[in-house]
Structure formats: structure tokens, C-alpha cells
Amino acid sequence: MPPIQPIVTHMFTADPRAHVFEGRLYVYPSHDIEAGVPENDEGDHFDMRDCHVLSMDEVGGEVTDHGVALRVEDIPWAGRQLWSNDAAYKDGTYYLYFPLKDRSDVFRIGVATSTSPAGPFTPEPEPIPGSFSIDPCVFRDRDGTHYMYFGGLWGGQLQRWRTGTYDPTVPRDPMDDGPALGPRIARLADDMKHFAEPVREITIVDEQGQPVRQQDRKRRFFEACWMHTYRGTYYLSYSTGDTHLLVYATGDNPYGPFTYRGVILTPVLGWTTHHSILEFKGKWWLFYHDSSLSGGKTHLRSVKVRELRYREDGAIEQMEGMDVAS
């Protein structure tokens, strides 16, 4: 099988969030650059400063780069690091959700709007009240309700919100073996710019119904959660971070709890991966990234896509990250 190629090669892209809007496939990636910032576990070298929108009529077809959709300098409350974004649509308006550090160097989640899925997007003057951490994923349920899933450890600062208040003294990687921190969820208000309820923590449990432990590093949540449904079941997928796996858990409602089910993608070339899953033209697709185009530089990544398959019992077939990714 030939190597899977990046969907674009004229720039570095990562963290793809894919959606079907107006019958066309749109991808909302981060835009990796060589910022000259030394690499560290806080992710300072991921110093993205704008984001683009990509689109295509079919997977494998010609990809259109619609240009810059949002810049850090256009965001009134901006500090630094415009990380993974996601998009949603409601009542004639497209919404772009993005994490960004404020001027106190604390990650918040902002929202910007456009009349086109391709942007450009105009940001709101303030971040979403009560938002924090990184990696927003906005999921539209069957009844039309929108939910935001978010959170990421280490540089994503989720561990600093363990008590509900930001505490910069909390260690990056707690060494206890208590229950793992879970991603967060909140239902969005009708205006799509606020939370309609208090933020909740999601519980991920093992096959025996016990919460996954902090030191169970091949199953615990780290970052990059995504939500989709298949045959009536809710699939929460996420990255395990320093063990470099893309895994999933299932539940019967948007809030969980979710039961760990297995690995979707084994480690790719690069530090970790970040993804989205959707159905398009009768097939299911996994969008993800690796560092093959940059020769393994962890901060210069490229978006790729491959077909995702389910078994009859609803399990996702595991894919190997390195066999065709480098």
C-alpha cells in the first residue's frame, strides 16, 4: 500500500476538524509554523498565529485553501497560541470556536462568526464566559442541540482547573494514581456564543465500570476529544498524549459516562495525533495528522485522511499509524 499523502503540502496543517457544509467537505486545521520557540512540554513551540479553511468536493480530490480565516491580531483579548479550532452552523451563521491564551497566559475559548463556511470569521470581543483549556469540539445532536467538548492536559492547562478555579501551582503531571481527569462538556445556548449550563466533567470508565486511572496512560484522556454517533451510539474519541494513541469510548448520551472500547490509530510519526471522524458520501473517514512532510518535526505537521471502518458490533477497526504514515 503506498504512503498516505498530506491533503495539502504548501503549508503545515494539524488538528483537523472536518464537517460537511453546503454539500462540500470543509476542514478546519491549525496552521503550524516555524516560530523559533524552543520545544518544551508546555507546547510553547506550537505558536500558531492564524488559521486557514480547506475544502474539497470529495476525499482525494482537489483541495481549495480559502486563505486566512482568523488571525491572532484580530482577536481583541488575544495573548498567544491559536491552537485547534472547530466549526458549527446554525440558522444561516457559521461559528468558529478556538482556544487562545489571554493576556494572562491562560487558555480560554473564543468564538467568531461568518456567513460562509470558508470565512473569514469575525471574533467576539471576549472569550466564552466560563470557558478554559483547549481543543473545542462542537457536536450537533439529533434533536438540534449543540454541545461543546473541550480540555487538554499539560500545556492545555486542564489539570490547573481541577478545583474549578485556575491554579498555576498544580503540577503538570500529577503522580498519584487517582481517577484520570476527564474532558469537559457544556450545552451551548441558543446564540451559540455562551454556555447554557455549568461545565461538567465527563467520566471514562473501563470494562468493569471503574473510572480509568491517571496512570493508565494508554487509556486515559489527554486531549483532542471528538464526538460522533453511529447507529444510535455516542462515540467519544481522544488522544492519550504521551503514549501517542488515538482511542475511543462509547455511551448512550452526550454526557456519558463513556466506556473505553479500544484503539483507533496507533502512533504516527510525530509526538501525538489529533483528529475528527465523519461520514461523507456513504463512507466514514478519519482525518488526522503526522509529521512526515517535515521529516519528523513534531511542531510541523500535516493533515491526512483515510477510510474508517466499523465491525458489525460497532467496534472501530484499529489502524496502524506508521505502516503508511511515513
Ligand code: FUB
Contents of the next structure:
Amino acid sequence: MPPIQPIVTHMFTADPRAHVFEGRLYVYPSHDIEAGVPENDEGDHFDMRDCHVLSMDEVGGEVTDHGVALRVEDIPWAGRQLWSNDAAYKDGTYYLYFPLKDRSDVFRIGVATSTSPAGPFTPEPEPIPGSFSIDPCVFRDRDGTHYMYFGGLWGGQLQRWRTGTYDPTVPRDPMDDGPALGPRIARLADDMKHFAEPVREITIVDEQGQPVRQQDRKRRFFEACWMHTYRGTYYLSYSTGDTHLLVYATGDNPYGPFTYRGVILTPVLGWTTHHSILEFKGKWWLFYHDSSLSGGKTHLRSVKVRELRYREDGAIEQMEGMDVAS
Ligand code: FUB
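Same protein, different condition: the form predicted alone was shown, now please give the form predicted together with this ligand.
Following is the full complex, with the preceding chain placed first.
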């Protein structure tokens, strides 16, 4: 396989969420920087201060950097750490959803709007009520309903919300082997700025229909969930975090349960793995990141893209994360 190159090299980019808007492919990545913050399991070294929007006419074609789309300093409720964002469109408005720590150091999910998919985006004065944790993915179903999937363990704080309220004393890792903590989902209200229903937990089950266990670290959800559909089936894909895999599970509706199906991408260079999957101009694409451009630095990642293929039974063909360029 020829070396896979980052889609841009003039800055570090991560956590790519790709969408087709106005016939063009837009990518909403995190903007990694060298902030000088030491690495720890809380993810403090991911101290991003703004985000850019990228776009292209063709995969492999020229990529336009539309510049800064949103800055932490312009978000009224901001504490720190602008992590993985995602975008959606409804009725003439583009929405950018972003996780950010508030002034109490608790991750919330905010929303900002623009008349252009390229931004710049104007943030709402407060985070989405009832939102928490990280990695929003906003999915538009066939009937036009939008759902937000979100959540992430460890530095993403999802474990601290296990009982429904924030408890910073909950340990990072559970000691028992109960059912794994699932990502969260809520239908978005018509205004796209509120949840229209209480947040629910998603269950991921194994081939026997049993919930994936907490200690099943190569299959349990960790962060970076993404939803897409293929031939009428709902595909929930996510990162397994400390086992560094991108995996997927399938179901017959947006809420699940979802049955674990397999690995999409084996570990890349770097600790994190994060992605999006979409169809564009008749082919399916996996946008992902690795740390090859920075020589392996965890917090300095670069977005890449490669073609994704399905087998006849709908299974996704597994890809190797350590491509020749890594
Ligand atoms: O970019 C910061 C965090 O790293 C993301 O929110 C996670 O998904 C991981 O990629």
C-alpha cells in the first residue's frame, strides 16, 4: 500500500468528523497544538484553543483551510480544552457542536451557529442543558430527526456520570466486570440547541446478546462514537481507548441495542484513535488520525483518509492502522 499522507500538513489536526454540505466534503477536526502541558490520563495535554474547518471537492484533491471557525476565548462559558467537534445542517443554519470544560473543569457540550458550513460560528451563551462528557456526533436520520451521540471515559469524564449526577470521586477504571458503560444518545429538539428527551445510555451486546463487559477492553466503548447507516442498518463505531482500536456494532434503530461486529482499524501511531465514516461520490471513506507527522507525539495528530469497503453481508473490511507512512 502506498504511504497515506495527512490531508493537511501546515497544522496538526485530529478527531475528523466529515460531512457533505452543498455538494462539497467538509471536515471538522480538532486543532492540536503544542501547549506545553505534560501528558496524563486526564488528557490535560490536549489543550486545544480553537478549531478550523477544512473542505475539498474530491478526496485526494486540494484541501481548503477556512481558518479559525471557533475560539475558546469567544465562548462565554469557557474553561479550557476544546475537543472533538461535529457539525449539522438544518433549515439554512449550520450547527457546530463542541465539548469544552466549563469553569468548574466539567466537560459540557456547546453549540455554535453559522450561515456557512465553513463558519465562523457564533457560540450560544450557555452549554446545551443536560449535556456532559465529550465527543458529540450529530446524526440525521432518514426522517430528518437529529440525534446526538456522545461520551468518553477517563479524561472524557463519562464514568463520573454513572449515577446520573457528576461525581468526581468515581475511579477512572471500574474494579468489577459489570456491563460496560455505554455511549449516550438524545434526540435533538427542533431548534437543534436542546435535547428533546432525557439522555439515554446505549447498550452494546456481544454475539450472544449479552452486554459487553467492562473488562472486555478490546470491545467495550471508550470514546469517539460515530453513527452512519448502510443499506438500512445503523452502524455505531467507536474507539476502545486503551486498546487503541476502532470497532463497530450494528442495530436496527438509532437507539440500539447494537451488536458488536468487529474491528475497522487496528492501532495507529499515537495513543488515540478517532474517526468518521461517510459516502461521497459513490465511495465510502474512513477519516481518521494518527501521530505520524509529529513523529509519534500523542497530542500532535494529523487527519488522514482512506477508502472503506463492505463485504456482501454488510461487514466492514478491517484495515491496518500502521500504514507505510507511519
Ligand atoms: O482530541 C481530544 C480527545 O482525544 C478526543 O475528544 C478523543 O476522542 C481523543 O481523540
